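Just the one chain here, laid out as structure tokens, in the form predicted on its own.
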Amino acid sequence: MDIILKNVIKKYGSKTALDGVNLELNEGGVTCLLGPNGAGKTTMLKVLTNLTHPTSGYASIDGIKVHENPQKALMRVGSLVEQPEFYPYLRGREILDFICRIRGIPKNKITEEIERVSALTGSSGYLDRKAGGYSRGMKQRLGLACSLVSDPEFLILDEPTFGLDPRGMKEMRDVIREFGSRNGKSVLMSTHLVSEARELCDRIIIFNNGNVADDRHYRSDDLLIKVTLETESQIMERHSGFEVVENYGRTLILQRDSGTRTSDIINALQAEGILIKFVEPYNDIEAAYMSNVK
């Protein structure tokens, strides 16, 4: 499935929200939009789920114009924008039913259906109270649920963990894990968490003043280290298990093979006489974000 944002520029008024995003998600797996509160990441999905209009500029999905045929670009798209409301006198179990038949699930599979994605979310438990005495988290794992009606092949997610409690955030980080992991299947999710996107994504751009900002596919944080030199030395950019990712003059971040220790790394350095000042871990979407967002 392909996504396009075609310099999307929306205005709220004298206030630019997004301001010539131009961005294409066309892989499977985790993207996550990761900013600060107030980035413009809300209005971003929004204008994929057809919330609200682009002010100019268009986001299309397999080149279908949200706003100029949403129910068509988005058949395939489940979505769960900002903070979820339902009718407070209407059951868990009833909004379900209303969502599968909107999606188009026959008659005699809805049943199925709700047992199906309430025990993805773990909403199983509360669906015949009526959604007037649902707590935060209660409404997000409903609103996760309706989102996963009918299987979709892509998902988008506002601030998925929102009030959740840790037991819920984890439970809802495993959801969002294994349907990204699934083969043809998408998620496109917004968060201010450096470690829930270092977590779940990976890919990672990060937002802020309504504009990508940086854009990288993830490396593990665990196969990172920074090396601080106590002068600048020639190095070789590929030693045997480990490679220079980053050359900063004194300070060099490298990634390390799978199975090779940090010593390892140490000692080759020092064989071929290079004088190492100090070597710690480094969390290269933390530096990213901190160098993007003001």
Given for the second form:
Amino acid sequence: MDIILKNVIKKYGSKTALDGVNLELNEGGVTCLLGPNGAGKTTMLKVLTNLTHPTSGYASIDGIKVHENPQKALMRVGSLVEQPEFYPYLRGREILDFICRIRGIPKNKITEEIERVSALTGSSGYLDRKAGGYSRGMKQRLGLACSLVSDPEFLILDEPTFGLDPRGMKEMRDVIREFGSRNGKSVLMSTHLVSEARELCDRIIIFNNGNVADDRHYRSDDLLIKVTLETESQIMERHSGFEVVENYGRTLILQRDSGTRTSDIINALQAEGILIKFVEPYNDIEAAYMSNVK
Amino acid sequence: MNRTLSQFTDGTSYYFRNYYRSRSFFLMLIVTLLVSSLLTYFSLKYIGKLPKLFPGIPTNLSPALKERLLGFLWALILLDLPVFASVFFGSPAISGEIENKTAYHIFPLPIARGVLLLSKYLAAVLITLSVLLIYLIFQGGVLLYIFGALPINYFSSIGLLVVFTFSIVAFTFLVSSIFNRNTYAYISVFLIYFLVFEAINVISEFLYKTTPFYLLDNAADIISKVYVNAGTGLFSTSLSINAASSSEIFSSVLIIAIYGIISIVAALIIFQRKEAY
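Switch from the form predicted on its own to the form predicted together with the partner chain and give that structure.
Following is the full complex, with the preceding chain placed first.
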């Protein structure tokens, strides 16, 4: 799918929530909007899902402007924006049934579809209870199930793991990762957790003050390594096969030359008498975040 | 077209379920049962003394006129029930979508906002009529028990009540679509209907000695006037033992319908532009 935001400005009175956002999303995988609270992430997702209308500019999905023809633009889009709430006196199953019908799933396939999405999201156990009595986590799971109805091509998720317990967070991330890895499927999700962005996303867009501050693809074969030391040590900047790019005392960020293995670096450091506590892959998301979000 | 129609019927069905399982519905049901029981007790106990309650009416009334007078008393109370019921069901209809955040999962779905609103509107009308049906069953039962038959006025009154219900629910939807908070919507409907309309009534009667026929509450009086054409003005009371004329019924229905149509069209326009902040 081809998602475009063209010079999108959104103002709430005198406050500018989005300040001329330009973005193109046309590859698969998981794209993350990372930024602090109030950066404009949710507003951008709301513009994309017709929950709010841009003051100027436009958002389009496959060439269809969302605020002009939302029904057509959002036909193949599933979404979970803010903390979802449901009609309190309807059961989870009825809510999913209603959404299946709105999305035009044939009546003889609805039960099967409800079973599919509820199994995926772990919400099967409480579908026959009224939604008014659901916990935050249950609502979040049901919200994700609603967004997966009819197997959309594009999934828009606003802080999807918010309010979930650790198991719920892991399960939610597994669903997102699995969905994003499928051919022709894309996820655009917002989070304020750098670790979540690093774990899930192929592309990370850092949002700050209503605009894109940084936009980069995360590569799992990144050459950066984070080394945590037992004690603070003196270390040369340049070594054979790697270089110290950041030195925070007990934490070093190293960039290895291509062909240098992590074990080579560990051996070289230990040969210098440096005691290593942890070695982990590192990307510069955190640094980018810190330098862009003041 | 078929898909839109099925979305509309599915929407109505689910919104109706959400209404009839709600506390508001049970509260309205209890209030209606209470009022109906009170009026039933009153009717059975005081039916013999009924003419004395209407000054200027001869005491030797025919059973048909007595039945119309009793029907008129029941209809006087009936006038307020759709207003309260629609405040319960209609006032939070749109504002609640924003305040309760249900809009966040409903608005992005591939369904026209107009279809959403109209399906909810029909569900609200049906649930309001369901509450009123209890009252009408009590009323019909009492009239049948005392007089052995139901007058034609009873059925005319029901027909007008249905038109008024469509209109008053539309009016509450319009007010609800303006706000993002349920409390504002509830209070505004009450203020407009019971305070603003009343203020216009008082001013008009005080200055011009006339009842402003164009107000929804005055037009709705036709529900009782089809039994007995009693003037309900503040400074002038008139009581005719005749029922309202066809032209009076027609003009009242027209005013009620105009309120309904304008309200629902305006609600649709506002809802179309509604944003979930």
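In this text the structure is predicted, and so the values were computed from the model without any measurement. Numbering follows the first chain given and starts at 1. Heads up, when I say rigid core I mean the largest set of C-alphas that superpose within 1.5 Å between the two forms.
Superposition on the rigid core between the two forms places the CA atom of residue 69 less than 2 Å from its counterpart.
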